[in-house]
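Shown here is one chain on its own, the form predicted alone, set out as structure tokens.
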Amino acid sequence: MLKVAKFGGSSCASAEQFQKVKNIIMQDRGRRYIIVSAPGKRNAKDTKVTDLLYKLYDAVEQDGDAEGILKKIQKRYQDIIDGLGLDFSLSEDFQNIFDNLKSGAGKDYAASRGEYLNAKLMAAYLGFQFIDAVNCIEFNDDRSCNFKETEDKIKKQLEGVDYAVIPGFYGADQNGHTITFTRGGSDVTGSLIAAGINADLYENWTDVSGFLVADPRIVKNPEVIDYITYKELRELSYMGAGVLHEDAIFPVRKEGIPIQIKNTNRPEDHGTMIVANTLKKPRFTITGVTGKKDFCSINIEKAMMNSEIGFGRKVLSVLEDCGISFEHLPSGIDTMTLVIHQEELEKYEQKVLQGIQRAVNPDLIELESDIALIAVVGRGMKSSRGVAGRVFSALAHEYINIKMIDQGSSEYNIIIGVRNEDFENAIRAIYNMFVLSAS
């Protein structure tokens, strides 16, 4: 079974974690292509190497204490080297990095060096070949990934290579300039490599034993999701579930490759298997519940709105002219509600209100702030009666008022709006209704 295994920052934070990674890889030689992040935090007070590299870049640009910061970064890697007892040096690489930054290599280049150095170190430790991501991942001029060229490059670079370590998080444009994905982008690198070599499985190793039904910072000891579909994961990731970068789904989904989320510290745990489809019945009616705070709504009322051709287009064109996207658009016969990130609207509040007034001449426009959106997601919801009613009952029991509700036509998710101050209680209430009461 051909596997691509990606190890996150917490899995690569110290010599002890490196040893765990090696044990995992050597237990299954199907794990042939390894993607690594930069070293993460070793404890709550520690600093991620990527954050130190951003500080290094700023110090070089502003004539700060760049050498002092560079020494801190060097020590992080040297501690790992010494802890593993390796006869290996990154001194020349650090000198090149410092010289390149002083020559204007750029912020993306600086941020990418954490993965670059860690991959070189991991390759030396495992005895695998190191392959630089700039030779595998190609970006377009707009910083989007060029999937066709990337696929071709991956096949070319890995042809005849039995075992390799590849740094995550970055690639290069056509001119050879280093470009990074957004934070957590090593997940995307692993997905692209898996798709490029037609892997049987993409393993994503982190510090939790899979996706959880709810945020453990809100719900105590939430259940792990055993199996989840790409569609469910997309809904949960978009609304805040952060175990996997949401863009990591697309390359492997196209090739039908499953993703398995595993815990480096508990490798015996099953974790979460992410698949296109499955006959396995979910343990609970819902797969997960998550959400985000700080939205606002624009409530528009106008008699006979539903018979006015182009009404919705005119309203949305006002947002488009201001460069604002909307999250949800619940509507009635004579009402329409735009749910928007509060921070986005605040910049253009009066321009938007004036634009809507001129565009459709509504009877009433109302604004409401400090709204939290909660997504209740699950393939089991489609075949279960009364899901919405149970959600309402759970929230009513906690005296939580629902500001809005929007259900997708696929019946995979229900979006609920509540006050920011009710967000955590609402998550707990829904979890208790669908998970604790079913356990």
Ligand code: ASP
Given for the second form:
Amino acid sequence: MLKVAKFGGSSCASAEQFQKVKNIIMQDRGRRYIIVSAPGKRNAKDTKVTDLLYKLYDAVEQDGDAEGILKKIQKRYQDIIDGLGLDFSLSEDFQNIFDNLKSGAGKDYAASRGEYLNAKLMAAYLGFQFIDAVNCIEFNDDRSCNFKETEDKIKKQLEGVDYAVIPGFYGADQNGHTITFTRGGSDVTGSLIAAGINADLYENWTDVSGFLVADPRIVKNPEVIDYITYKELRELSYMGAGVLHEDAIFPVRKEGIPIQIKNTNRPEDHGTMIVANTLKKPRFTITGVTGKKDFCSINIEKAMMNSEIGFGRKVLSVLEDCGISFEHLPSGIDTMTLVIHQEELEKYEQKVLQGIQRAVNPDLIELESDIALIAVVGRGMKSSRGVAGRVFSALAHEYINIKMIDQGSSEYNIIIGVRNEDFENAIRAIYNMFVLSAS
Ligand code: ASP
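For comparison with the form predicted alone, produce the structure of the form predicted in complex with the ligand.
Time for the whole complex; same chain goes first.
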């Protein structure tokens, strides 16, 4: 089985973590292409190397203490080298990086060096070939990934290479300038490499044993999701469950390659398998419950709204003119509600209200702030009766008022709006109803 394995920042944070990574890789010779992040935090108070690199860039640009920061970064790597007892040096690389930064290499170049150095070090430690990501990942001028070129480059670079380590997070544009993905982007690199070589599996090694049914900061010891479909994950990640970079789904999904989330500190745990489709019955009726606070709603009322052709279009074009996207659009016979990120609306509040007034001349416009949206997601909900009823009775038992309900036609997603202050209680109530009382 041909595998691409990506190890995140905490998996590469110290010599001890490097040893765990090596054990994992050596246990399965199918793990042939390894993607690494920059060393992450060793403890809660620690700083990620990537953050130090951004600081280094600022210090070089603004005549700050660049040498002091560079020394700190150098020490992070040296500690790993010493801890592993390796006969290996990155001194020359550090000198080059510093020279390049002083002669104007950009911010992306600075940030990318964390992955670059770490991949070199990991390659030396494993005895694998180092392949630079600038030769594998190509970006367009607008910083989006050029998938076609990237696929070709990956195929070419990895042809005939049995084992390699490739840095995550960055690539280059057509002119060879280094460009990074957004933060956490090594996940995307791993996905592109897996798709490019048509791997059987993309393993994403991190410091948790997979996706959890609910946020552990809200629910105590939540269950792990063992199988999840791409579609379900999209609904959940969109609402803020951040184990995997959102853009990491697309490349592997297109090729039908599953992703397995695994824990470097507990490699025996199954983790979460993300698949296109599965016959595997979900353990619980819901796959996950998640959400986000700080939405607001604009409630528009007008008699005979239902027969006024073009009403919706006119209202939405006001949002479009202000560059605001809406999250949900529940409606009644004479009412229409726009649910929007509060932060987004705040900037254009009066312009939007005025625009709606002029566009459709409503009888009433009401604003409401501090709404939390909760997504209850699960492929198991589709054919099961009474799911919505159970969600509502769970909330009623906790005296939580539901402000909005939205069920997509796919039937595996119910969105509920509650007050911000009820958010945590609502998540716990739904979790207890579907998971605790079922296990
Ligand atoms: N090192 C980068 C970051 O901290 C990218 C990554 O870890 O994926 O965001």
